[in-house]
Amino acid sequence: MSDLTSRTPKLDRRTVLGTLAGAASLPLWARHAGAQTAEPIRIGFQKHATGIGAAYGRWYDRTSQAAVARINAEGGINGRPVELITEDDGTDPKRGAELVEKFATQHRCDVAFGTLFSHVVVGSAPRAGELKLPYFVVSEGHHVASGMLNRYTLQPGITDVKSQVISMAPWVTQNLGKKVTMIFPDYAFGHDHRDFFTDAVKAQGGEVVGLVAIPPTETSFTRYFPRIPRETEVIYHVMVGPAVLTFVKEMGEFFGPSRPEIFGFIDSLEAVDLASPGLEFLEGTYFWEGAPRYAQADQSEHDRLFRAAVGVDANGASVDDPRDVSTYAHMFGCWETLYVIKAGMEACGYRGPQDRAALIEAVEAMTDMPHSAEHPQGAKVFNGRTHQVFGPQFISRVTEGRLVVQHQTAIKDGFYPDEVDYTAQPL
């Protein structure tokens, strides 16, 4: 079970791909005419098109469209084309739950997919469970692996905050300092950081000496910085939303040249150009990255393929507009999750909604996911009991205006004891 593709049913792939090569100009329906049915696999995509997640939503959409195009060019899923059904959830939990129902009943989707912001996941997952609609989230919250959701909700394409922070805490405390003040958004995602990093730092002999919670809708931050205790050696920041550039600029203005070490989650600067005026003070500070925004000297062929498919240059910006910076540390999760859905459907011979339970079981049976075109961020291990994937993390330093990787964690560095066994729940 170490290779996803090796566990899919043996389809007549040569025939399908041969037809594609010889008739590339055919319409999509004709390319898939040899399948048992030409009816598409419908994947409902919850897009944060508006609200505080809009920057992520735009790049999650772009990444998902690129993955679907590649999957269809390779013959689709079980010989059927894939269709992405996109709806705006407004980054709102109530709207998210409404969309889950709409995907299941109106659009007749086979699965739902894509959510990032944790409050939307938590608001949507219960309805997915009631409707028995497989719900694949591309978030980072610990809500899936904590056991608070249900068997129909899975996170197989991106790691969670708990895994991220426990894998990186040793490097932070050993290299930057042991007295940490945390600045985080005052909702579930930020609370995960607060709780898990506090415990991880303590386990390394360090101490979180200050906690600064900021409302996610805040637009000015200077008044919060005086709360940082004087003994702070490291500031740990993770902020999200449209005001992140303001946050980082104001932090620089507050500290000036005399500052503690700074370790941030790239969430604080996702979709923000490091060359933006006011960010010069970030030189020499550190960031967590899920995937390195800048192509590194040892860039893999899989990262190169992924960038080309999505239309991202070596600096992590759109090839069409260098000012349009991607959410590169997160959006790979959409690509990888769609390939997990494909592998699961092929493993169980998925035909339609009657096979949703079999799809869940097929994904639960997955373990090792090799570094590949389907998993360009890196190799991963999926825990079918907790429905959570584990993978590498990257710590990068701002060096001459670029993010340069200093440390990559091992997958096992992020392991923690199971908190749930979803496979014991009924389907």
The other form holds:
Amino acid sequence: MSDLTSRTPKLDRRTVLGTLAGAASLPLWARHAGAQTAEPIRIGFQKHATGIGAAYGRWYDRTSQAAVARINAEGGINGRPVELITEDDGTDPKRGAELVEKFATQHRCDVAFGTLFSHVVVGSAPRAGELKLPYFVVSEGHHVASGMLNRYTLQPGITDVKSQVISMAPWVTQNLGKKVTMIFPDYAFGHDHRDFFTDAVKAQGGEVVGLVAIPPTETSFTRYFPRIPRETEVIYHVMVGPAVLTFVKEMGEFFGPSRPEIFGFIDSLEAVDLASPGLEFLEGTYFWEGAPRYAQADQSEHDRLFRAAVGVDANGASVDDPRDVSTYAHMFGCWETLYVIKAGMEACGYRGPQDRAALIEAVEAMTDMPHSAEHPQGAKVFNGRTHQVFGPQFISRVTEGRLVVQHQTAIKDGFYPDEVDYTAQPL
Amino acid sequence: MEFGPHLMLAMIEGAVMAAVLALMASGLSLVFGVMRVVNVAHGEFYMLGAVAAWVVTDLVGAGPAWSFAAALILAPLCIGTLAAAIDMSVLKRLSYDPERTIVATIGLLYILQQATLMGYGADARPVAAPFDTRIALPWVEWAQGGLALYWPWGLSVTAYKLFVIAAAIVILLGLRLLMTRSRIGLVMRATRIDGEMALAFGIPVERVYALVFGLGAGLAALAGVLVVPISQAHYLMGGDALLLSFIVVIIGGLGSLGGTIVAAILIGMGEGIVSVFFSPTLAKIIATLLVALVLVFRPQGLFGARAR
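In place of the form predicted on its own, the structure of the form predicted in complex with its partner chain is requested.
Full complex below, order starting with the chain above.
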């Protein structure tokens, strides 16, 4: 859009609208004719099409396609169209690493993008670093900001677990209780929750009285619940994968009418309809949401635009099929990351793979990202040294079968001291 | 949770698992017993049962009870018919050669799994239980005035889980009656003991094989239908179920229905109790160790007959 408007000497509303309408009526090649090359910018997208992350993969794909369609309709990046090269990583770290290689060598992608599950990120990032392929992840793991990965891996579209739990722990301990039992998946992502939330609760004068780790492939959970100590005031649960509905349902069966307060990460119910049989007991419990699944009374115009573009209704389900519930709390990260890639490429005048290092530096130079159509979840602050973005979090209560936001954290609530300075690493 | 109620909860969980396992493993054992075919695709028939239950309940849409009843009848029938067709078009052409049928059923496993992925998708989907009342269970304790009942925190079962246990008992009794008291059972036993002689006496052995393979797959599918309101239908759910079924039939003795049921109870209850008190991984380690011990000291299984 920038090169379309820059040629307009006197910019008034009517001229801009006229130019845009004219551009929209041209075929795609003509719109990008002003660029040095009409060759598309290729973004390799690791999609969890199969395996335990499939529900996320489906919605990450829809969100990314919607963002790319919007970016292309606005003139692409540096006047060039954007093309997503999608491959299934099977939610498998080994295949993830193979895909990174495939994107770099076979598909000649400019960047790699998109994956959620932290073990796939951890498996893929070293190969991206070796191939010097910018790798934009939309995970929540703390691995980027902890310094475990490399300078080519960035997380500019979604806040990490450490920041999420630090920002919400004060609300949980002050409003729900100070004796917490945690139920979490027994791998990297769950361990981030265990470690950082335990510390955050202690810092608030609370105590974690029970830790229940569950293998990620588990399909039956009742056997784990007797380990919850009786003095528990708050259950903190976060589960992922295809069995999440079973997990929440069996938790309800276990507690019956006398449950403690329950605070869950929406991961335990992403892509699951709150009206599913057996979930009635969730009424009155609380959830973390990265972005509120149900359109709230004070919904922003940006959220409205984002929902419409991706095809999500006010209940967070597909407009085509109300039973197809989205992964709304995470998928905005794909949209926002693609706009960060666009902003970074435009800032460094990206031409091709020879400018990958310049792209990394351009993204590292970013700081404030205002609440906008490009960042519909909320304003964000990017830390170029740790390659991690920070944003607001939402605590919602299940009220009459809907998630209603009770509290929104401030961005600064989630800040913590830097653990790495990637800018000191060579490019 | 106190020890007593904790143990009772573990036993209930174990019993549900044993019930499902007994159904599934008896299908595997039946196919091996009569046809000498090790059906590696058995877990996929279980998965297909669960997926078909979702499809049927979704199509019927007449309230949880009616939809589930329809699934309970239609899903095993469809999967059984599919399996019989597979027997006639694949296994028969391999002359039921033990090695070649193993390779063929491995291929079948992947075909069924990937076809499900393409048609049904990668999501886990729930099926509503026909009834799902939570039943809080009482426990007895010594109070000042003698024995007294109380309801411990967390000690409960759902009506549906009790139904699964009861249904498995009824179905297995029915299977036993079919094998021992009916003409079809007699024909199956005759085919098992000596196929060639049975053929000489005019028994259509190939049709019996198709029926047995269909019945075995139908039993796995029935287990899948029963389990789906508890744990959802997912295209990868066959793997674990197959492993446990093999453990059960190896311990019980391949081809021995009675042994299969005893082993299913042993493994199901053992896994339930060990995984509640220790860890599910330890339960799997113990089960695998048990298989190794049985193979070393009693290769024919606890109840299997020695090869003649």
